[in-house]
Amino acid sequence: MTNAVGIDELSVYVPRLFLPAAGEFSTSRGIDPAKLIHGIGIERMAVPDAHEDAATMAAMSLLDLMRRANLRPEDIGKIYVGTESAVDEAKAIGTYVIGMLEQIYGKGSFQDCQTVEFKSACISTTQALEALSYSVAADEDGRAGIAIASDVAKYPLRSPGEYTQGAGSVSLLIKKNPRLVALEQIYGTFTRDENDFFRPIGDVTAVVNGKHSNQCYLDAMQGAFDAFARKARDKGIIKPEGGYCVTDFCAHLLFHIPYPRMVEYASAAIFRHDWRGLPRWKDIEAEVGPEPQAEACESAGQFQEADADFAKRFARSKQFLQAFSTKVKDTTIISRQVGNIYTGSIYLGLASLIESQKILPGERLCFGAYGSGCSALVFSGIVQSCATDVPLRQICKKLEERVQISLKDYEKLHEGKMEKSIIPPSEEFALVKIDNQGYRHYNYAN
């Protein structure tokens, strides 16, 4: 794709502390560890230390990205940050990040760089990526854009969402003629006003309506996928004929990962929707039984119950299990060890594929981003010829080198009652003070 725009490089930062899902945590919460590890898909939750927040993690992932890509401040025109863990109600988190990076690169080195904060729950970094893709394509100065996801997924202690917590940051380098993934610039969207997940002003933890949120996710993903498929056909990018469908032209499907099992639900909904009416559908119904029809049911409740039962049977069908194993499963490798990082979870999926060397040049990746409230964005990109030449990041090795903490220390960190960091900051950015006006001060600790 000549003069294409896309993801040239990415960097992942994860706190050095973790809490295992099994053991002290599952025992204290009265949860069968098998439910967490197999039912939900979470093995470990990343936990930020006392000196860490969304701003320090964003600065760390950006610093690593700049070093990996040999970037100078003058090479960057825009830094867009997607977060729902903002550290200020007005000041953009990117300005804090620039302030920290200037401790490394020199005061004023980023003054010719724009920054803005995107907020739309977990979809915001993807919206930043879309905006940057058009901006970078239009700019003639050759400067790159950076999309940063940085979040601390936090729920009340002993709440139903507690075991889906996590923390981390992903920085994406957006350039012309990228080395990793060239975006096809087709975006299917869906938006609806919902109360599935939100965080009132002043609250530090979110309100989650669990089952409703799952359904909103599936509804929005299906709507955005339909919009994407329609645009892809209209532009002649994907032309399914002769019993084929849009997902047949996608080597991997990457979804937002609030917890790994949700990716299974999302992919089952998309494959079921995309395969319906094709010759293979007869084979699926022969295996798992016919799909229920609303007009054949006595009530909406009866249909919903029958449809939910069919969805479970469909998810056990041979064709779905094969498609899931080939196209989706490997995107959850890192998230199983980190937990939910909100806006960056979908890009942990991309990092999982890259680090496990599962992508090949010429393959199409289909991304399905979701943000509660609710919005979805489905888009695609082509793996570039030199993608496999980009050095790996050894993310899984770094995750194994983290420090396990006790349940007691986790709860103190969660509640902001840990006076000192468990691991003193070294060669990293750290929050050192919040002054009497509430302003946050950061330093780079050598």
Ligand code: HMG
Second form
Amino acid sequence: MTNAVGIDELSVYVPRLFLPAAGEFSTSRGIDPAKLIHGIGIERMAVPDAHEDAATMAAMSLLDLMRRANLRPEDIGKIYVGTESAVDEAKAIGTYVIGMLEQIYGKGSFQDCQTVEFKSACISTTQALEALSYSVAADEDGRAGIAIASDVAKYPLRSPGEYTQGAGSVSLLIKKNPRLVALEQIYGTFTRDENDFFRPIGDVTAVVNGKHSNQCYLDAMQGAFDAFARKARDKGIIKPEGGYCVTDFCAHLLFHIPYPRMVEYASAAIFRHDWRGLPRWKDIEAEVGPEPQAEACESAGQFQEADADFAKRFARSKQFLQAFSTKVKDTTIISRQVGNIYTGSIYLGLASLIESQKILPGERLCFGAYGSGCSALVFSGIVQSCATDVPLRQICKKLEERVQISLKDYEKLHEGKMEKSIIPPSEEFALVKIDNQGYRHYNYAN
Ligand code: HMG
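Next up, can you give the form predicted in complex with this ligand of this protein, since the form predicted on its own came first?
Time for the whole complex; same chain goes first.
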């Protein structure tokens, strides 16, 4: 693809503190550690220190991105930040981020750069990426775009959401002729008004209807996948015939990762949907039993129960396990150690594949983003020939070097009662003060 637009570079920032799922946390909450590690898929949750927030984490991932890609402020035309952990009701988080970066690059160095905050729960960074892909393609001024995801995923203490928390930021450099992934510019969308997960103004933790949120995610993903498949066929980019289907043309499927098991539910739903009616479906039904039909059930409730049971059996079928292990499983490597970072979680999936050297030039990646409320966006990209030459980020090594905190310190940080940082800031941006007007002061601590 000449002149294609896509992801040229990616940087990940994760706080240096973590709380293990098994141990003090599981004991105090009365949860079997096996449920957290296998049933949810989480081993460690990243916890922001007292001086960290969505703005400092965004500035950290952006600084790393600029250093990795040798970018100067004048090379960047737009910085779009996806977040649902806004630090202000009006002022764009990107202006705080620019203020921090100017402490490194010089006052006024970003004055010719536009910044907008995108809010749409966990899908916002993907919507920012889509918007940037069009403006970079239009070549307004030859400058690159940056999409930053930055969030603190926070639920009430002792709630079922608590073990799906996390924090972190991902910055993506969007350019022409990208080194990592060229976007195919096919976007399938789905939107519906839902009460699955939301955070009313003034609340610091999300309200979540957990099981309903899983179902909304699956419905929206399927709707967006169908829209994507239709567009890909219409454009002649993916032409499944002779017993093949759309996912056969995708080497990896990267879904939003609120917790790693969700990716298993999502891929089972998408493969089941995509494979139904193909010759292979006969073998699957022979192995796990026939798929229930609504007309054959006495009530909607009976059908739902039979369908949920079939979904579990399908997820244990040989063909699904094979597809999951080759196309999906490795996207969760980093998330297992970090937890949900909301709008950046899907890009932790991309980082997981890149850092574990699981992607190859020419492969098609199919992304399935989800945001509560709710929306899904499915799109694709092709791994570029020089992708494997881009230096790795050693993310897994850095995650191993983090500091474990006690349950008591985690709860203090969660409730905003920790006055001093657990690790004093060093070589990083830090929130130093919120003044009496509510303006936030940040500093780069050497
Ligand atoms: P829960 O009540 O802990 O779930 O809530 P569960 O009891 O059903 O257990 C989960 C799995 O653990 C089940 O596996 C259990 O069997 C298994 P399954 O039956 O499905 O295969 N399990 C065990 N496994 C091994 N050993 C054991 C054991 N016990 C049970 N001893 C829930 C889980 C995710 C709902 C909850 O944590 C929650 O509400 N989280 C927050 C919401 C969320 O993450 N929703 C996901 C979809 S919405 C989304 O992705 C958007 C979001 O990112 C926000 C945004 O868009 O901004 C959240």
